[in-house]
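Read the single chain below, which is given as structure tokens and is the form predicted on its own.
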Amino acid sequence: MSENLVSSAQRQLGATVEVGPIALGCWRFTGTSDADNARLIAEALDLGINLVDNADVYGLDWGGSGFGACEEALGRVFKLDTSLRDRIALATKGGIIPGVPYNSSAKYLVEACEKSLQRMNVEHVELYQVHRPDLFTHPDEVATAFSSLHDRGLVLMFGVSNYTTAQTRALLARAHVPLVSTQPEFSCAELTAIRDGTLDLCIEAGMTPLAWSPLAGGRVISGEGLRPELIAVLDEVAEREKVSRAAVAVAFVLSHPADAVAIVGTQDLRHLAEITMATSIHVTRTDVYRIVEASEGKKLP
């Protein structure tokens, strides 16, 4: 049988934290009861999903009540079931201010992280990331914020999100604390991270890519806005492997040698269970290149 490219192995964040290949994103962590949210976290853990990814700006859409709402919702979950916090690797992000739109100054990032911890009712997070790069802040400022948060025991490790490779390299050269992750958009419908060196830099620097929107914002499930030939290839593999189209799309993300973590945002337990089947299916080199060609609409040279 041909080689299976899907990596179901645990991913390493720094030297001490292991996380599963699929993470739970909190962008849509709105609109349900605290008990339902606690059940979702517990079920995710039972499925091997132990990285929970949040951000202070989450809550401004998807029915949220405003800035910080999803962190507050998670904080209520931790109050409801105090055992859950110790079972997860908790990540959050800061640096987006609606209307500004970005601020990565040392003062702001430190204060933003402190407020995130308060909203989530925790004393520290395993991972804190700059949500989007502030083009008018020197990386030394970011490095200063990271060092302060690390020295005070508020954050164990750090990362970036939506950074270019050049921006990431500049911060890597300046940071004095572990920089362990970068969070790019990456899916079968969005291949920029493969083409622009983001995933290659992860391999070079020992960083773990945390792929946001691995289902292309739900378009993989609905089929809307995607090339028909891409849907056809995904469906063909899904039928062969007896899984959902979504599981195949996530398996594609898990097939890259950078060992990405796929962050999924579904709040539906049935869908979450279907998606985790991605780690148990067989995806070949031929499969992934067919997906790439179908996504880009042209044959590879």
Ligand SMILES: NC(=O)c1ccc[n+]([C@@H]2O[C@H](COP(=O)([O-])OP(=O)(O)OC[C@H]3O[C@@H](n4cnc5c(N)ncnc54)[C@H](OP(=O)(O)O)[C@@H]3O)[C@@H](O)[C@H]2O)c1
Given for the second form:
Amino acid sequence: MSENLVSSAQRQLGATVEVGPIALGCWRFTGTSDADNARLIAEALDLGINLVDNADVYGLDWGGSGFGACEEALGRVFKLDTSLRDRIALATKGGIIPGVPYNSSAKYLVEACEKSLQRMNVEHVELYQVHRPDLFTHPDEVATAFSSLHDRGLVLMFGVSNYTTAQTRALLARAHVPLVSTQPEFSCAELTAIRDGTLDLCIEAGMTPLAWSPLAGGRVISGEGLRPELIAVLDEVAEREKVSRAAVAVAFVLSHPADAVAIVGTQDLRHLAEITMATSIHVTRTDVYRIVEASEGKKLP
Ligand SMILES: NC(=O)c1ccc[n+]([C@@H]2O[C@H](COP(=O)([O-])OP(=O)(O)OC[C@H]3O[C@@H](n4cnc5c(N)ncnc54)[C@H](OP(=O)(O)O)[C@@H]3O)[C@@H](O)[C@H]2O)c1
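Swap state to the form predicted together with the ligand from the form predicted on its own:
Let's see the whole complex now, leading with the same chain.
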């Protein structure tokens, strides 16, 4: 049988934290009860999903009640079931302010992170990420914020999101604390991170890519805006492996040698269980190249 490219191994986040290959995102953590949210997190943990990704800005869309709402919802979950927090590698992000839209000055990031911790009812987070690059702030400001948060024990490790490779390199050169992750969009429908050096830089610098929207925000399931030939290849592999199309799409993300973590956003326990089948299927080199060709709509040379 040909080589299986799917890596189901634990991922290393910095020197001390291990996380599963699939993570749970809180962007759509709106509209359900605290008890349902607690059930989702507990089920995720039981399925080996221990990285939970939040952001201060989550709650402004998907029917949420505003800035900070998804962090507050997670904070209520931690109060409801006090056993959950210590089982989680908790990640959040700051630096987006609707209307500005970005601020990564040291003062702003430190205060934003303090407020995130308060909203989530936690003493610290394992990972604090700059949500989007602030083009008009020197990386030394970000580095100063990171050092301050790290030295005060509020944050163990740091990451960036939606950074270009050049922006990440500049911050890597100036930061004095561990910069362990970058969070790009990456899925079978969005391959930029494979080709623009984002995933290669992760390999070079020992960072972990956290792939956001691995199902293209659900479009892999609805088919909206995707080439029919991509859906056809995913379904062919799904039928062969006896799993859902969603599991194959997540397995594709887990097949890249940068050992990405796929941050899924489902709020549905059945979908979550289906997705975790991604780690037990066989995806070949031919499969991934067929997916790339179908996604891009052209044959590779
Ligand atoms: N850094 C950034 O800029 C950024 C941007 C976007 C997202 N993110 C992170 O990435 C996380 C995931 O993003 P996402 O929610 O767009 O991820 P996704 O996993 O690509 O999409 C999730 C959506 O797909 C739907 N879906 C439909 N059928 C499904 C099926 N069979 N299985 C699973 N899902 C199905 C889900 O609905 P159901 O609930 O009904 O399953 C949900 O609405 C976010 O929570 C956030 O942590 C980061």
